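Starting off, we have a lone chain in the form predicted alone, written out as structure tokens.
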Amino acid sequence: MSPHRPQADKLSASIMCSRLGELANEVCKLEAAGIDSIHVDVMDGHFVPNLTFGPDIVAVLRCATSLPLHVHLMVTDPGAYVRRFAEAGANSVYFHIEAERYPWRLAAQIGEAGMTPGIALNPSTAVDLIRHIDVPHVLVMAVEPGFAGQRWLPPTVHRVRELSQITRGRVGIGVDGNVSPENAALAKAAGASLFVCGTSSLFSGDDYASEVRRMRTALSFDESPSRHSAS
């Protein structure tokens, strides 16, 4: 692991739960908000039953927004993947450890390509198989990936202290799916520090800052957080 752990951002937008109709203007509200970063989830529909972004919608977003973006592989073969989302203007990249045979050389890859690597586990997967495995970022899923508005599964708590307690805070813990306000807090007492904002938090209402403050609020976060971190 590496020998300090990395500055996380605090609170993603998941730009899947947005207004896809108006994407560009979404974004430009959600970084007047407060939002550190957007997250972008990708699917290819054989990894997870369902289809989203691709790397010309991340070229979009860089054009709209000077934010971090964060893309979330859920695809069979992330690192086919990798060159053009580091072209399309990619800060960081989450892959599934279930989806790739030999995750050290992925993760050298994407570091090689200009952005941050990161590793996302699904419910299912011990948090033991990242310990020997040496990535600034780890997303826990806190609900089976490919579809938004799905329930908080209760282990997720369990699953990032012991990540945390693996780590020994070498690495920033994310958590991503129904990551309420009530359930952010939860996971930030277990270890976490990077909150994936969805429909349950972020997009429950129209009014984006007041949701960001909300979510601050819940979290004890500074309310003035130091914005535009390069995770």
Second form
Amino acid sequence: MSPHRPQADKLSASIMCSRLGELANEVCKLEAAGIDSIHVDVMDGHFVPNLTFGPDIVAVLRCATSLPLHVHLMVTDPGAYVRRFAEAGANSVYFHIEAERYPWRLAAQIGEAGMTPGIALNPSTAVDLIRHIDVPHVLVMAVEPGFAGQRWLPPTVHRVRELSQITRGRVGIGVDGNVSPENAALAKAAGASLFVCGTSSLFSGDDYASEVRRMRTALSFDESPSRHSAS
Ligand code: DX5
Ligand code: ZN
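To complete the pair, please output the form predicted together with ligand DX5; the form predicted alone was given just before.
Starting with the chain above, the whole complex follows.
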């Protein structure tokens, strides 16, 4: 259980899982359904074997919603795109620590561009690395990055708990990949407070509002210590 009072739970819609042919309409529906932010997966075909969106799509999303836009950079040179995404209207940028030799410098560059920096960790990257860098948000990948619809990797809950113990409330912890309501509840009990919702929750049905309610219900359990006594 998180040693500190958890931040309010935030649901972030992974827009790559939406009906891309009607993107602006999808974003309006997600906003009406009660989503807290939009998660934009940017892939360059090098850091991950897939290609998705660029700054121009973020600019379209910016015109369609006032929700915070979180860009998840799965690219080999994240620093090359900071200015472009800032100009497009992104609010946060998560970069992969595996793709960046100077994370302090890049986090500062993102902040100077007016966005909030975050670090994403691949499933096999030691969470202990976060001990040595100060960013407000960390995204723990529950799957190998690059594709939606994958399976939650079992060590994820332990990794979230370990990260929560290391950082002791100084970072907001998110999970990304196969975040079903059941997996979200496990991650929250370990210390997560941001949940990237994709094909295993929000986009598993047509009624976004009921999927949001289902996720909020799964996350609404009692945080008191008795709830998590060893069982
Ligand atoms: C994977 C992306 C995730 C993914 C989530 O590389 O970072 O955001 O789109 O999709 P699901 O929830 O289906 O795994
Ligand atoms: Zn993502």
